[in-house]
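In structure tokens, the next block holds one chain alone, the form predicted alone.
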Amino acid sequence: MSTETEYKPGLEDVPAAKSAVSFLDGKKAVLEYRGVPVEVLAKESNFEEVSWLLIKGDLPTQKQLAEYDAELRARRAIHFRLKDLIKCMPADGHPMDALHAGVSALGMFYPCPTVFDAAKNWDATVRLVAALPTLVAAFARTRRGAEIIDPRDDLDHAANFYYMLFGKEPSAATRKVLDACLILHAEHTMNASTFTARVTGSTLANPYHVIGAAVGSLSGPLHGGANEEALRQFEEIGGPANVKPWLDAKRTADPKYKVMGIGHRVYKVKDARATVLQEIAEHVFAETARPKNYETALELERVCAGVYGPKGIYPNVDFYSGVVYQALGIPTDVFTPIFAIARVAGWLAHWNEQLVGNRIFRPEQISTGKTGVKYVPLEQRP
């Protein structure tokens, strides 16, 4: 039984599982997927290869990658009844709600009733990686009255998603930065949504329920919605020249004011993902010019370095990802669904790991309520 002295809110620093999926050192800005530095993967690899690496444990051979890529392309399309369901969703609904419902429905059309069938598990795994972009793009279009665009099997994962959103192929620079964003968000050790996936998986729930639960966890503004909030923050500031007076005013009103996208539970230095995303994004900005919000973000990072840097508080990947997505023309409320499109690879990797020697999660609690209360019949209560 836990005691009050052992209690740590949010399970901070409490190991919840042993995992070989990724490694994170927040003091040195090191993030590795199966031992490979994430910045190397973002620059040199692609999401298809990275998702295989996370789920399977090693980099694929050329043959393995070709076969896996073919499986992904074959499972991008969704059942026509699922398209009908998406068309019936309210246009003013949030895309994360649509994705949550879509994942559950996907499991009904392509069921995986037991987790003890390896072939069914693999089919569900590939389908979830392949079809999440289709679900997100379908709702993003139907809510504004546009027709759903079917996936193309001649485009890679990132380019096909962009095509399904906008009806046109991306430029090489746009495809690269979108692919890099998917890689950078694909896995991040034991975060809230990954823990949710493992807890759900520990009950032997099917993979669609596992991913649906993780999507629900990701939807919270303290997790997946941070890049949306960071972007709104830059727009509130209104330009680089306004950064210092804006921050001074915020800190005068609240000395403990938290700047969105600055700081992280684990990182004590600048998030390596933010650094590599900036480098790759510059290629897109060379085509479109640097957005004002990006210039604002750069100035806010500079000013915050003097205020928060001595406390080990620096930008994380959410600080810049929203600016990049906005530059690509992606609606703000689609940012978090893109996070899910990427993170599904990490969730599935942890789900597979959880099934090996599985034991259902059943933590203790510290009871703080009354005990031994006598029941008083309703008619005798004052």
Second form
Amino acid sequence: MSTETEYKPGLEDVPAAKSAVSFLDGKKAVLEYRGVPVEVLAKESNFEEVSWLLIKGDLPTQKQLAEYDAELRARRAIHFRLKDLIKCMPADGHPMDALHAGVSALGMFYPCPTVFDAAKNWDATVRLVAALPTLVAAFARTRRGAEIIDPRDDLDHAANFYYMLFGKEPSAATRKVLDACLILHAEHTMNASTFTARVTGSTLANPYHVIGAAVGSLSGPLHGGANEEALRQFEEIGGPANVKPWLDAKRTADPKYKVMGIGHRVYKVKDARATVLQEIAEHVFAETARPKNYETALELERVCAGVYGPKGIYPNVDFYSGVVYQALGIPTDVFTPIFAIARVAGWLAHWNEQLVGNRIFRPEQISTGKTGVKYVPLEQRP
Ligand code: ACO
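Alright, leaving the form predicted alone aside, put up the form predicted together with ligand ACO.
Let's see the whole complex now, leading with the same chain.
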């Protein structure tokens, strides 16, 4: 029986697992994947290498990376019936719903019914990393009546995703920005969706259910969905001059009003990923005029630092990702699916870790309901 004093709403500060996948120091804005700083990876590496690092535990050798990359390229394509299924999805459905359904269906076309077969687990791991972009791009196109574009195996992961979305290859700069965004979103210790993946994995559910459950968890506006909400917020504000009156009005109407894209359970300073994303945004906007939403975001960060800074509430990764994706021409509701395309690497790394010495998650509760209630037959109730 648990006691009130043991109860921590939202499991704040409660360790849910031992993990070697990543390290986060929220007071110093340090984030490392398997010991390597994320800023270095965003600049020097690519998503293929980072996903291997997360899942396997060490940077790959040249041979390992070449073989893994070839495996990824070979598993990008999806079954033609899965494409038909995506074509039948409602065009006004959310791309995260389509991804959720698509991941489940992927598990039916390429089954991994048991988690005790290492070769099948690896096949599913590679397929999930490789095919999530295909699922996302396919729905993003069919919902607007465009043909699905099959993946190309002569492009890298980020470039191929862009190609499947838009039917053209990205410039070198765009490819690098997209790749860096994938790296920055690939893993982040025991966040809600990763915890979801571990809980689901602990039942020995198949990897497609593990990732499907995590996709659902990521979709919420307090988690991955915040990047969409942050961009809508910048649009609602309408420009840097409106920031202060907008925030004053929101806080007057609701003193607990939550500004989207700021605040974090662990970070008490600015999220390291937000800083790198901001650098990327500056790079993207160097050759063009800065978009109004970016100017608004900069001013909102400044104003919020005065209001919320003393409480340790600063921009998180979702604050600047939306303005970057918008500059790349990506529709707003595809932002969170891109987060999933990246985070699948972290989820799978945690799933692998969970399976080693697995014990099913089964926490306690503080019971607050009635007990011993007498059942009154329906016909005797008023
Ligand atoms: N705007 C204004 N105030 C905030 C914000 C915010 N975005 N976030 C937290 N606070 C305040 C709360 O009002 C609360 O104040 P109080 O102590 O006076 O009551 C205090 O900070 C603690 O807030 P909680 O909601 O209890 O913090 P928690 O750790 O549970 O939530 C969360 C973290 C969900 C990220 C929260 O900061 C939030 O809702 N942010 C906006 C949504 C967002 O950007 N989510 C993305 C997170 S990163 C990611 O998932 C990739």
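Positions refer to the first chain, counted from 1. For the two forms, the rigid core is made up of the largest set of C-alpha atoms that agree within 1.5 Å on superposition. As the structure is a computational prediction, the values presented were derived from the model and not from experiment.
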{"query": "A130 C-alpha moves between these two forms by 2 Å or more, core aligned", "finding": "no"}
{"query": "Rigid core superposed: L106 CA moves 2 Å or more between these two forms", "finding": "no"}
{"query": "Core-aligned CA displacement of A159 at least 2 Å between these two forms", "finding": "no"}
{"query": "Shift in Å of the A281 Cα between these two forms [rigid core superposition]", "finding": "2.6"}
